[in-house]
Amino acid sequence: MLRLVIGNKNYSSWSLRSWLLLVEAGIEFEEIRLPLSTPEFAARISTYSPSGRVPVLLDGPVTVWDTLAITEYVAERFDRTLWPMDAVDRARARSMCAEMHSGFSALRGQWPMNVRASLPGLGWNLAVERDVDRLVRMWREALSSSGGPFLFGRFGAVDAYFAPVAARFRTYAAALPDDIGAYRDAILDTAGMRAWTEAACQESEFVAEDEPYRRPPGT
């Protein structure tokens, strides 16, 4: 059976977008979480994780350390339907979560994921705001082509790429056009959205570098 090594469901987004892959597409896991910041993961990550981060997927003697390539390994050896079959359609996807990936820094800096917490308006400033608008645009963009409900008309892997996000713009109350909302509203009432959003309110870890805007319980 596949093993996936994650972090906190509060906390890490890395590790829900892989998590989110695996759950929604049917596939069996075993879910290995270790807690971020803790003597715990710093004793035991090395032991999955050559890079020293969360998640890895390990499927027998394959290890695969990165969110992009554990989605890609994970359509390519089960699921060839994650992506979109439409060949400019599937660029397009691809595109999308290279651009995830690697973008969106004022959003992620400013909007850490935090699922149990609501902290309406704080963190706003124009480099999220610009974000949050190239969001729209690129996601309104794929809608208007697909119909939704989700991003390439069914739950695919750019749609697990985005649940942070999504989970984000719930977490900070962004405003979001109707159309926006729904698609939001759509990831966030996956079976396996709602799954992890309840482990995650039952955990009671506190990552301080990751709550810039509360103080630890008890103080």
Ligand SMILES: N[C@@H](CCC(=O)N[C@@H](CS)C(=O)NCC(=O)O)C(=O)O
Given for the second form:
Amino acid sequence: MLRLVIGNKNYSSWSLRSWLLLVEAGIEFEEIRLPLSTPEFAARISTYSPSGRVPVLLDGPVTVWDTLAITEYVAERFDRTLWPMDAVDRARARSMCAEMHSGFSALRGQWPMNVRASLPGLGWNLAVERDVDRLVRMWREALSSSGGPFLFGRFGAVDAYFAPVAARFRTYAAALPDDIGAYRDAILDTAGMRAWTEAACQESEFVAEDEPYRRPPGT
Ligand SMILES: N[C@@H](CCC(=O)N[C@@H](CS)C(=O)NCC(=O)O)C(=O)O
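Given the form predicted on its own, corresponding form predicted together with the named molecule:
Now the complete complex, all chains and molecules, led by this one.
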């Protein structure tokens, strides 16, 4: 069976992308959770991941690390419909994933993923506003051409890629136009995302690097 090594569900945005992709595609896998910034992570990660990072997908003797590579492997081996069937749409979806992979640094830096927290308004600045505006424009273009509810109609790789952004929009209570709020909610309401959120809320680890706005409990 496939195995997916992930970090904390509360904090690990890259892990969420691969996990949600597999769950929403109905592909069975065993989950191995290594809490970030712990001695356990440091001791065990090198047995799974050559990059020392999560997520990493293990398929028998095959190791696939880095989210984009995992996304491509899963689509190629198990479900090609995770990318749009139309070549032009596929190119657009891939461009969006690539832009997410390498961009939106203000949003990622100011708004670390923190699924269980509610931190309305914190971290907002002009650079975050620019990133949000870009997301709104990009999402709107895809949604208006597909008719939704997901960017290219049905749930796909590109929606898994934006799931951590949807989670951040909820945590930091980003004010969004109605159509974009509906897309955020479509992601948050998937069975996979609900299960991930529930599990994140059960976690008790506090990772200081991902918590610029709160003190560790009890301090
Ligand atoms: N480009 C990588 C980024 C992966 C990444 O940064 N993962 C973080 C957790 S979200 C990690 O493993 N951090 C642990 C560390 O760097 O020690 C990907 O797309 O998978």
